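Below sits a lone chain in structure tokens, taken as the form predicted alone.
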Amino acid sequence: MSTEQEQLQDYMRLPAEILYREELEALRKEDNGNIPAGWQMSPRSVLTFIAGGKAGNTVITPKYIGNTRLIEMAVATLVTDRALLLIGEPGTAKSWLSENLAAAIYGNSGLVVQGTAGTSEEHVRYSWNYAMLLANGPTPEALVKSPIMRAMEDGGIARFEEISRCASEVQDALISILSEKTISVPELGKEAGARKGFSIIATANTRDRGVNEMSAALKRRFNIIVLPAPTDIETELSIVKKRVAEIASSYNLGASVPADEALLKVVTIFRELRSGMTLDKKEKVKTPAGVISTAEAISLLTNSMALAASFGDGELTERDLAAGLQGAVVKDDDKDKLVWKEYLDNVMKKKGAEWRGLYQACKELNE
């Protein structure tokens, strides 16, 4: 192993440029198409990187599952001057997406603008080092450029995520930045023009609607993709497994991956949950007010599996299942703790001898 493998095993977590190295280098060597200004491969071999396939004789893996035509359409929209908003519910992969987009088409995955209700308009545009800036005065050399203008200047792409996090005249800033193509600096005299190849990747969360509601002028200026939750109970499993065996193989975490019925049992719950009605539409059931996304899923998973290496013998356990459920679902714990008791007396008790373990493990817990 080389001193620079080595280095890079001792981060939490790598960029997808990085973790993903070989199979964009193969995808680089085979590719024939025609690549667009600014970027790296073409368009099929980034939709390739995305979905899946064959580079030569590299195994690409999927890192989103799910429907190729949203992809199709999320890459065809960056080859134009239109950036891109992806719009869906937590744990739908509109973060994952558009890492891995930006690692594909620019190589640089980390030119990021997260949204919070502390981000200001200086994070879009741009700042000044003051400490430069009352020695010398407005200089080119104090200009503390955001990630969206090296970005532009570069010709790469920046990533705005939960842009609907940010206060309204946060979001306008960046209508003139998506018209335009440029960031006025009138202290300087300048203005930092795009070069080919620019373009923004936004994400927004839709629990977050009526938050800081985006204007229809902002809207305008974005592709909108909505990346809908997992439609089948066989596609949540595909994408639950593979994440839960790539964090922990990441982690070390030193415990078994969990069983296909363990996995099975959890989708299972959470869908139900989530859909408000068994899978099987005999019965409803309440929802809790906290989000059972997907994601939620592959973190409990995993969660289970540190408990199991942690405090057991490696094997994951119904204990250390029921463990991560209650911390998944009991989160508003008056309301979310009523329904989880009901959940567990009304449908998971009526499931059979194969959910006996569980149920007995989760209503320990619940009491």
Given for the second form:
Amino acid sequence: MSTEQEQLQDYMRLPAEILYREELEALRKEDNGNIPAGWQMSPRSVLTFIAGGKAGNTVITPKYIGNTRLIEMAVATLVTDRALLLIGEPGTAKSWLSENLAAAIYGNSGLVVQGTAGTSEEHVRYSWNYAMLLANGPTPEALVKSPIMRAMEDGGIARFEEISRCASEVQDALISILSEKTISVPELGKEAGARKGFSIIATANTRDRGVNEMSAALKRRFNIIVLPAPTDIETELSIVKKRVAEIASSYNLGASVPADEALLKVVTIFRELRSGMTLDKKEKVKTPAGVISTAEAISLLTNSMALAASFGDGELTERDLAAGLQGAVVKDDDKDKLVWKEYLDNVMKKKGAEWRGLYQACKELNE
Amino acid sequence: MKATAEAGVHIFGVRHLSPGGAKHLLEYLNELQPTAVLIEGPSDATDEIRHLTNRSTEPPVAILAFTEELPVRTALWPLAVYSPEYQGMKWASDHGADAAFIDLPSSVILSLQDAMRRESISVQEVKPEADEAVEPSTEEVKEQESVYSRIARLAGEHDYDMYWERNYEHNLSAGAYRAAILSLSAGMRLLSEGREQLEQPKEHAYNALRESYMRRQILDKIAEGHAPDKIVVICGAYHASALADLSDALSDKELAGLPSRSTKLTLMPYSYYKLSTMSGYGAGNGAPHYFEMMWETMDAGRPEELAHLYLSTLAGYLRSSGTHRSTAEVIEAVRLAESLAALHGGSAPTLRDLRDAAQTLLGHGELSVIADALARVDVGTAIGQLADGVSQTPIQDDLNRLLRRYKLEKYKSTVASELPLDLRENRRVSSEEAAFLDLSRSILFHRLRLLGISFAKNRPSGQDAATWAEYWIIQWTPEVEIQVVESTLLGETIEVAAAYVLREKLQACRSIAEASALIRIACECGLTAQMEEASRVLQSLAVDSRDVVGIAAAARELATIIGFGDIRKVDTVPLTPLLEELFRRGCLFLLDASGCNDEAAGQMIVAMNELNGISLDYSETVDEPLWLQELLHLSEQDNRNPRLSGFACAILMERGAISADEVASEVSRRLSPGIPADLGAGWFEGLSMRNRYGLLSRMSLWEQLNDYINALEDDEFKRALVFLRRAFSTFSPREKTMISELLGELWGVDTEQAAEILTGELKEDEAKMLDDLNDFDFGDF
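Having seen the form predicted alone, can you show the form predicted together with the partner chain?
What follows is the entire complex, opening with the chain shown before.
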């Protein structure tokens, strides 16, 4: 056990079912609801796992903070054996939610197809071990099953990340899988049918470069849920705070966790740039071309912490924050630089004494 | 509870707009077969019940109570087809049972609310929502909002509406609804009553009074000979437990001591839209059409079909607006909604479940796609109907008669429609009434507008000159009905009320502009007597006025009315002397008013344009020579605003009132070297505002201008630039080219080349010179 633990600690990032193993076990033990076929726990327990709560004496930490109703809809979708498509801007916790859903429902979030422009139909259906194929001809042993096919055989949940980045033809390979719930292997003259519990959770970006429009036929086979950016600053603040603390502890960043004040500043800036107006809604702000998501805010803060730990005294300074902000806001465009300059001079400068230091640091960097 | 048990009166607590409540109530009534059904509602409206249950009455309708004297206070009791109260009345009338309202009469309610409002104004700020129609039970809710959301949270629901629908509307087991409400009511009062007594003593007392009045009414009913166990009382959930104990009823003396204002009651049609925007209490407020569907499926005994009906109706709307959604998607949406309901342990999807499922499946995740269709399915456009002549006020009767007479009844719908009117005589029809149908309609609309009744809205037409055409957007809303009822206080008919309002406005009128606007309104409303009165008011105001701008605007208004009055069949002859008088005053004060600064000169130029236009249009009636003479004075004066002098000169030139020689000498006088730039160039600015081609054809003028500018010092030149730039800014590119050609000729360069240089892009050094001008000190302007 201890060696296993040590091994696990070597991994940069643990899958949700291992990271939250205790919580999942507690939920399973305390579960007294009706468990659908192929599921590890009842829908209500899945909801508790994601939204947080208690199972017996174990505290379940919330995995997705914000609109609980969306989680309810996602869980209800999977109960009806429909496939789930999570859509949203980059950094709205689509993959995070899909991983945790798969972990809770199926106990394994590892059956993933990672969509790219190079994903081919073989990745979605099956391919062959060509050495064996040439030696023995088509045999079941020579068949290399895709994660989706394996999930079908197991009655589990497969994840399809970034589905909109695949070519439309590849996406459409899912159409018959989702409606027939089988993959036919004509070379072997057989069909692989899905067991109860099989489903697919796909994620897709709406607003990004290099995404392909999904066909209406495919969309029709998914229940589509749009994940929004956090609705209010308190929600966003608590998300950022929780994730920053988690990441800091798992990477052993030597810096202290940023003070609430620094978090508030970063989240305020992000929200104002994202919504195109100041929080008090009195002033218009230009929005940069890049996406300013909550996930960016989290990585910005951990990044700044790494900077502070490696090259500073471990305390997060305004300069570290400014460097992170510069990188997050000004992505590749000269226009972004102007947007950022304008924001600094028109909005941040007027925010009062507590902001003075950050303003100076940002101003110097953006010159 | 004890006293009831002894007395045996059956209390049925409901939410006011609750299909589940209506359904259970009917079952309860059928089982009990009572001889009397008592309903929470103003007891003086009991006579209206027979109209409400009339066959030709189609809910939604409302009982409206209003005070007879000013200030008008109103109270509303809306009823939908799924209101338990409405179904209760219907049951009573179908089964020959007595039905009666038992709450305080409207006269007492309005008087008490008025008193409470006054006190709350003096104590704290004015509550905005305590404004117009107050649904009797709204106050009860607000203070308990926190209790409601606490209940929802404990039940694991997202809001109280979801909790209510899941636990009360969907609960189909017999008797469960009534029992649940009785215990909810008791629990709720236990929680909040003590606090309410302390924090809102007035509201608490008001509720206590209402309840003891209702108890008294119940006792009276028993005294009438109805067996207590054959009486069913339908009341709001909040009162259910309080009415159980009949011991504390109002005595005769207390009854006589209640404050009261004289009120009237009427029934009015209501709309689902209005119902959905009503603040306050009651299930179904947000989505009346949805609850109507719920009632229909329940009534047909197939409540499980609601989700199918709702989602396929929604898909139908989507398809008809061009968004195709397949039946398979509707099926999946129903499944998702049901699975969402199951997640909460519910037996059927709530509205929220259905809406979320629709967004996911039919909207593909986007609410915006289905928002429009959702509004139609949730709210609906239904509007109620009453039989003709059901307790209407005289002014409502008058309006209905006029609408019938002018063939406008088909526009009495909640969907806005457009009606273009042609005010001219229609010569193809025989009767006079038909020939002027559109004119009569227009007069009616204008009168309604004057009364503040928002039935018809005038859309400004694109053509200014087309005074015979009007475009109206007509929409009948319950607000219109209320506004009409309120107008009863102003007069018995639309015409009398409109005349009354106009007279009031005339008495309050203090400026010429207002008075002339009122004359126009009187003319549009066809109120000749008031028009004469208005002109008297205008005349008396004008006598004391020296404000040329105001006088000119009023004169223009009058001139328009006189010019186009015959199209409205209004006798405008009495207005002509007034126009003459106004015009004369305008002329006489022109010179005085022209001694103004540049800012005021802009308005003066508008006024001069108006007066000049009138002098041309009505040259026989108004004193034209006086106008020209005054212009000449102004043009010659050096101590008036130079722009206005220049403008006067331009008008005179245009009208041929001064000769070319006179103009030339005036120009050379005004633009002679040594005249300060603001005077010279300012004058030229005024001159150039009219009659441009006349100016462009006079070479000598440009020569003089050229010489004048050449003679200016550098500093003076910069000052002159300001005026010249302003003067030329309104010239069209073509005119500018012509000027530069003229100047080119003067300077002896090639005309086309000069034009090119002058109208082309700026060179860098020229731009720099212009930049330098930015530093110019405008302090003394």
